[in-house]
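One chain comes next, on its own, written as structure tokens: the form predicted alone.
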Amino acid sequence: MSYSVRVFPNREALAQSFAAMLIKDLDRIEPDHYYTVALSGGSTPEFIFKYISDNYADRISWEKMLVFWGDERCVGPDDSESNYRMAYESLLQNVPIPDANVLRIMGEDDPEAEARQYAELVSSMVPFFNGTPQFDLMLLGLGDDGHTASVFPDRPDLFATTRLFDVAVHPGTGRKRITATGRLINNSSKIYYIVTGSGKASIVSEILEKKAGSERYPASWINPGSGQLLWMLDSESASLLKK
């Protein structure tokens, strides 16, 4: 796995270098095109998307960019448990993003359905690469158990279907959920796993140093093949990486 590594000393640091990087990436974006995001759900993105909220609103095109998500919780968008209720409360609904760029998963449908409808809705806007849509961003999070997205580390076939989106099962809940697959995520153009606090420390060791018995988390199997994967850390989650 190549990849690289930026280590803040808290999460508003963490989170003004990524609005940073985000002004740059659209500053770049030519005029009639878009640039495409999948954003995460989880505590981490939801406090970045509120400091950007708070303190970026005025500052990013939001009119070029597209937004997807990468995975939802099979609940309807008003459920407290939506990754896209999170994303618009944090976010969407304080800067002047047009509603047509958001372009939510309906977690409220019939997963099956839903998880080929919204595959088709993403081959449809996202241009293809390598015969594959390409975002140009994916933000990912790290599960406890080492999952992300909604990957788990009970369904390894996620990383060799071909299929785009596809339906999971939380192990502890039972809950569905869909989620993008290893083939969509992997062709990303870049790919951000943001991660936080000494909880995850041990885990984001484990997959960074290839501690044995990381290949288990489906967070080691992230390996973009044409793109770049940056890991963005606070002091406290990169606390045991070694120097």
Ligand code: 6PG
Contents of the next structure:
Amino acid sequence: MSYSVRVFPNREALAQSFAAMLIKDLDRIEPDHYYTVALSGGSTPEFIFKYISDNYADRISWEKMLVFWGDERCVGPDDSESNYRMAYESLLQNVPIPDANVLRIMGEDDPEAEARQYAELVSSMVPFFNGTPQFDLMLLGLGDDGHTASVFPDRPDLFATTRLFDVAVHPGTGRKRITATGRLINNSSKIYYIVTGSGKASIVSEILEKKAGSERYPASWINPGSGQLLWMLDSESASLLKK
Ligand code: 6PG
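Now show me the form predicted in complex with the ligand; what you just gave was the form predicted alone.
The complete assembly is shown below, putting the previous chain first.
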């Protein structure tokens, strides 16, 4: 797994760097092409979305972006658990992105059917590379149990399947989720892990320093082949990494 790590003094500096990357990438998009992004849920992504909404709303070429999700809880778009609702409230409703450019996972629909339908939607809108849709950017968070997107430690099969999206179950709540699979995630052109807070320091250290037992964490299964993997950390989540 080749990756790079950038440590920022705080979440704000991390968000500024993330926004600058978006602006730079969007400036490079050829006319009549789109920049395809798969968003993540979680409180860390939510902070980034809010920061971008407050500080960069009119500085990013939103009309060039197609927004998808890497995972969604199997709830309606108005549910407090919805990753779409979180992104809409913290970012999408505050920026001039055309409604047609926002392609949410229909968490309210039958999970198996929606996993298939969303895979077809992504396949119809995201250009292929190596026989698989290739997102320009896959945004990932890191769960305390090492899950990423909604791939939990009990589901290594989600990194072996040829499916693009599948149905997972949160081991704690029993809530069904729809998640991108390893095939789709690892085919991304860029994967950005955004991890902040002292609560993640231990698992970040385990994964990035490949400590014994870390292979059980789905986040350690992320390896984008020819793509770029960047871990964006704040000083707290990076605090246990060897200097
Ligand atoms: C989800 C997310 C999940 C999240 C991590 C990190 O739907 O729960 O996709 O993978 O990114 O759990 O969440 P925090 O940033 O809140 O720790």
